[in-house]
Structure formats: structure tokens, C-alpha cells
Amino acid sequence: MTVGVVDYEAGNLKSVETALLALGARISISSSPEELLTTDRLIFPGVGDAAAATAVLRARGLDEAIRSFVATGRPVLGICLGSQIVLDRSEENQATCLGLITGVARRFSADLGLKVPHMGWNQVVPTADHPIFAGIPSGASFYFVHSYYPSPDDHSTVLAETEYGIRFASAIARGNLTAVQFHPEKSGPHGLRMLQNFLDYRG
């Protein structure tokens, strides 16, 4: 089994690679749509600006490759920016995103009186059963770095929530596509367990 990792100049690729190799995974980090489409699973990481990232995805044909991969039913995992770009759009520079899950990536309001970006460890509380959280206790802490968060239209797509001034969706899913706002690859044993769950996940 090979795990494809999308390289689109916005991914936190080294830490993702290190975590997957620690789990014994065979990985292919690539910006080639054709190569990624031959893999068994796909991870779509990312940090940075949504508009810039989506522009790179379109220029390289990776937007259609990701859509095609999702359509095959093979497991896909979005991480951080990857959990925002799967939505219809982002408030960050009014970016048009992939539209795989209906909704918007919203910026934390300054009215909350909290530091933005939301950075550091915070609790993740599952709101639905899903194999990605197998063996991970409710309220386990994961590492976050973000100014925007997923706001899906359909609450049934929310897998987990986190409190930061408001309660926001920190994990979402539709079918074989799962996306998390936090960084499992930087979140110690619980994060490694989540990545192992993704490797084991059969859809």
C-alpha cells in the first residue's frame, strides 16, 4: 500500500513524512496528478494562504486529481489548510476552494478577545463515531496553528469540535474524505494513532 502526499508548495511535508515513516508506511510525495492517482490513499496537508494554495492546485491540475481520487472511494485525509480547501470557499482572500464538502472556512473574530492565530495544544471532542478516532479518548489534545476554521453547512459532516472562544468544527468528513484542522503529525501518540487509523481505514 502506498500513501500519496500532495505537494503543492503549501504542505507541511517533512513532519508528515516523518510521522508516516515512523508508522512504516510507504509514501509518495508528489506534485504529479498522474502519480498521485496511482496511490492507495491520499493525504492533503497544508499551511498558509488558501487563495495562493488553490491557485497552485489549479495550475498543476491537482484540484481535479484530488476530486478524481475522492470519487474513486479511496481514503483521503486533509490536514490543517487541507481541511479548509475541501470546502466551497474561504474568507481568506475570498478563495474559491474544491467544493468537496459544502461550507466556508471562516476567520476567528477579533471580538472573541483571543489571540489569532489559534496556536498550541487544545482538546478535540468527537461528536460522531468514525474509524479515524478509534482508540483515541474524547478530549485528547492535538496541536493547532490556524486563523481560519471549517464551517460546514451540514452539521452531519462534523466529526469533532474544539473550543476557542467559540465551538468550531475541528474534524469533518463526507464519505471517504476526512479532514482535520489540527496537525496529527505534530500531536504525539494520539496523532500517530490517528494516522495509523487512516492507514487502516477501509472506507
The other form holds:
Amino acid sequence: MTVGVVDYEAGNLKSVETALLALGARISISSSPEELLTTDRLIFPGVGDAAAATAVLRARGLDEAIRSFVATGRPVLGICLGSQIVLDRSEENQATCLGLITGVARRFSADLGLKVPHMGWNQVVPTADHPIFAGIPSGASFYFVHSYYPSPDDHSTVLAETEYGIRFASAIARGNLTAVQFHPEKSGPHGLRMLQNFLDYRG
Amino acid sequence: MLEKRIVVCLDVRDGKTTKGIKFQGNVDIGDPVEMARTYYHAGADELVFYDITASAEHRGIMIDVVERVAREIFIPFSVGGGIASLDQMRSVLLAGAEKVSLNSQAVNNPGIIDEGARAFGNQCIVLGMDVLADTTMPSGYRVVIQGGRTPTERDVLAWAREAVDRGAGEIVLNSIDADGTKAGYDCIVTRLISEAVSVPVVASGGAGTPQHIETVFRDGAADAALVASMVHYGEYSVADIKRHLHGAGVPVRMDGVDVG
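Could you present the same protein in the form predicted together with its partner chain, rather than the form predicted on its own shown above?
Now the complete complex, all chains and molecules, led by this one.
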């Protein structure tokens, strides 16, 4: 089994790579749609600007590759910026995103009086059963670094919630597509367990 | 609720962890990779490695340390010390560090903050500030560089604001007066900076007891606290600190820590 990791110039992939290798996964880090489509499951990580990232995805045909991959029914995991790019659009530079899950990525409001980015460890409380949370206690802490958060329209796509001034969707899913706002690859043993769950997940 | 972070700091010299008092008289205390692994399993939320290698020819050793650390720990860690160019930042980040910390080099060449933030994102760029109380400065604190040896003309508050405007995503604020004293953090300067900037502030210098850490979270409005000697010599464990904070009602990550 090979895990494809989408390389689209959106941040450092090293930590995702080392975490997957520590779990014994065979990985293929690539920016080629053809190569990625031959893998058994797909991860698209990413940090940075949603508009810049989606522009790179489009320029390389990776937006269509991700859509095609999702359509095959094989498991797909978005991480951090990846959890925003699956939505219809982002408030960040008014980016048009992939539209795989209905909703918008919103910025934490200055009215909350909190520091933005939301950076550090925060509790993730699952609101639905999902194999990705197998063996992970409700309220376990995961590492976050982000200024925008997923705000899906359909509550049935929310997998888990986290509180930072407001309660936001820190994990979302639709069918074989799962996306998490936090960084499982930087979230200690619970994070590694989540990645292992994804490797075991049949979609 | 966002938790307060305990950041364990390892000073690394020529590939060995070392600890000095007021930046003088360093002694080697262990292997950084082994220590990183121990702190990771003990519940540290984040690690910082400062490369205080004296000679340029030994800098490559640090990259090797970073690569080995990255394979073993799965929490964020940053690397600082002597980073002066985009290429150096890139090599540290590609070796597996989450963030780079810029200190003296940012004072000498502030544009490096903008360049780093543009190339790697604000969340990768940490401003390290060494500060000394000085009543002649507008904020009451002066920025010092080269490990506290060289005073600058910069005021701490103005420099913190400028660095954040340029793209720094976090500030590690180290009080030279408090460093190594184990008498507690400087809560006044920590609060001053934490309330003035939108990014997280990590308090550094002076930790001696878990109570000091509780105090800098409450009175200093710190988002994270950096600890070194108080955990390196076995006086307190990361778990001791977290149990104290948890008991005092400070939100901390208790995963892996026996509540006791």
C-alpha cells in the first residue's frame, strides 16, 4: 500500500513524511496528478495562504486529481490548510476552493479578543463516530496553528469540534474524505494514532 | 480551550546539550536527541534547540541533530542560534524543525524576518528577544544581543511590535536579569509584550518552581513557558509542573501525564 502526499508548495512536508515513515508507511510525495492517482490513499497537508495554494493546485491540475481521487472512493485526508481547501471557498483572499464539502473557511473574528493565529494544543471533541478517532479519548489535545477555520454548511459533515472563543469544526468528513484542522503529525501519540487509523481506514 | 504550553529548551554546543548561567560557564549535560525523546514521552508540549556552537565548522552537526530529533519526536520544535540567511532557515526546516528562531541576526538585519515569513509563512518565524531592564528606555527594557553581551539601541516594546509587523509568528522573551537565577520569570515585561502583540509570547528566563510557571501564566499573560535547568537536573519533571498547573486550574495538556 502506498500513501500519496500531495506536494503543492504549501509548506513543509517533512513532518508529515517523518510521521508516516515512523508508522512504517510507504509514501510517495509528488506534485504529479498521474503519480498520485496510482496511490492507495491520499494526504494533502499544507500551511499558508488558501488563495496561493489553490492557484498552485489549479496550475498543476492537482485540483482535478484530488477530485478524481475522492471519486474513486479511496481514503483521502486533508490536514490544516487541507481542511479549508476542501470547502467551497475561503475568506482568506476570497479564495475559491475545491467544493468537496459545502461551506466556507472563516477567519477568527478580532471581536473574540483572542490571539490569532490560534497556536498551540487544544482539545478535540468528536461529535460523530468515525474510524479516524478509534482509540483516541474524547477531548484529547492536538496541535493547531491557523487563523481560518472550517465552517461547513451541513452539520452532518462535522466530525469533531474545538473551542477557541467560538466552537468550530476541527474535523470534517464526507464519505471517504476526512479533513482535520490540527496537525496529527505534530500531536504526539494521539496524533500518530490518528494517522495509523487513517492508514488502516478502508474509506 | 487553548492550553498553556510547557516548552523545554535545550542549548546545544557542538552536538551536546549544555547549560550555562547568564550565558557563561557552560557544562555539557547530555545527548540532545536522547533528551528530546525523554521530554517528548514525559509530556513536553514543544522543544526549542539553541545552537550555541562557537565555531562555524561545527554548524553542520546541528542539522544532523535536527534530523535525528525529527525522526523521534512528534511535537513541534524550533531551532535558533546563528541563523542569518534564508538558506540556513531552509536547511533547518527541511531537516524537520517546525520553526526557526531569529535573535541577534534579526536585530542586525530586520529584513530577514520579512524574507523568512514570505518564504515559509509567519508560523515558522519566531523572534527571540533577550531583554535587560533599563529605566532609560521608553518601555523600561532594552534589547540586548549576542547572548546578552551587547546592548542595542532598541526598545523591547517597539522591537516586538516591529518584528510582528514584519511577520514574526511568535516571540520568545528571555529576561537576561532572571536567566539562571531560578527566582521566577519577569512577569512585568512578559505581560507588557503579550498584551501588545497579536502573536503568542513564550516567557523565558528564571523558572525555578512550578509556582513560577503558574505565576507567569496568570500575572505575565504568557501563552507558553520555557523551562531548562529546572527539568534538566531532575529537580522537577514535566509531569510535576503539569500536575501543579492542572491543580491550580491552568489549562494544560495532561495526555501522558499521570494526574496523581
